[in-house]
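Given as structure tokens, the chain that follows is alone and in the form predicted alone.
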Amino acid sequence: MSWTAFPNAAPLEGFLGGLLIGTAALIMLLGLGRIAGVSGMLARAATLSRSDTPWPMAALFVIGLVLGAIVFAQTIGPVEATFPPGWGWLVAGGLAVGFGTRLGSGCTSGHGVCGMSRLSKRSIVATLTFMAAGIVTVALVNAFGGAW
């Protein structure tokens, strides 16, 4: 398989990241009986949600995400990321993701990692919708010269 179509691909890092996410989701499901949905945990930690997840658990989950990113950056190095020019794109993107997450009752981690592994029809539909929305968004942004 040629990687020329994806010059910035990092398959090993992607594999390791997926392995870590899957392991964390498995530990949370088997150990605590909870789905590791990041949006739900973040909403609960910020007291925006009244889910039955205990607040300390949600707060520790979010803190763990931040600490994991810090440990990764300190051991492997910073992740190169590019963002669209201007805060407007970031704010619009964040609002769109937040709206989509609330509309779909979950995010890519909850539906894509946990839900699809349980063959949840709702999660399969949600993940396909997320992917389609992402493809359309990138195509539209690129069509209007907003590629970054």
Second form
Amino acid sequence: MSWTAFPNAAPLEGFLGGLLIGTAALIMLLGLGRIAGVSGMLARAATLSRSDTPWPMAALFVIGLVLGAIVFAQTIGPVEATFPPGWGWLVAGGLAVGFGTRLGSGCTSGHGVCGMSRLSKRSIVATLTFMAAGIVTVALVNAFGGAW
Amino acid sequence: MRSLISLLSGAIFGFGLALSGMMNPARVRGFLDLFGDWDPTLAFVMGGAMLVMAVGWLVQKRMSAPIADDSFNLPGTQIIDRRLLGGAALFGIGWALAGLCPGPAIASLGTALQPALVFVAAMLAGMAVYALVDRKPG
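Form predicted alone done, so how does the form predicted in complex with the partner chain look?
Now the complete complex, all chains and molecules, led by this one.
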């Protein structure tokens, strides 16, 4: 499904995938009483945070993410993905995402999905900030001829 | 029971990420490319996820404890400070550079191992640097 105005868009798949992501976060909230924040769970699983989430809980959530994607690839079909060319973008992006999510206490899942739906002012401000920073960054990279 | 719930939550999350197209860095970059060929898909993903979670928060308010644990363990802070703003801005920059945020990056370890591994290793290094800096008093 795509729109003529936005030829690259896949709104139906996006919305259905979003419902599943929300369901996963709902299971974490109502089942275990915690926020399904991926950066926080990863930091805890890698023993890089002082969070009191039990280690197995964090580690299994992270392993589940990988398994879910593998199940999709094996049942529905290959996961379409175009990565940036070369390691530079990945390394620079990874370092900034790792440090930034710890400093800012969350990422797209924790602040974006869980926090904003809870109407947390802190999460709304964080989400608007990282989206604005992302939009400015892409515009700058494009202006300097780094589009990929 | 707790282990199973955690694994299931992660697996549904990963499956949802794959279905949503958010494991494609070019698509995520397309959402942030507001002044180019804008791809609004990510907004639909956020909308779908927040819709379910909004119901989740309504139910949570009526529960005294989660189903499989003793108490809710939720962030209580409301402080908007330089750490939050600086961290979010830095995250946004990295997100735009690579087209990846933590969820899709980890999930991609199962489908595009090499580039995902490079990103996740760098992300863990960034988290490790933060842990070192954060431990210093003052």
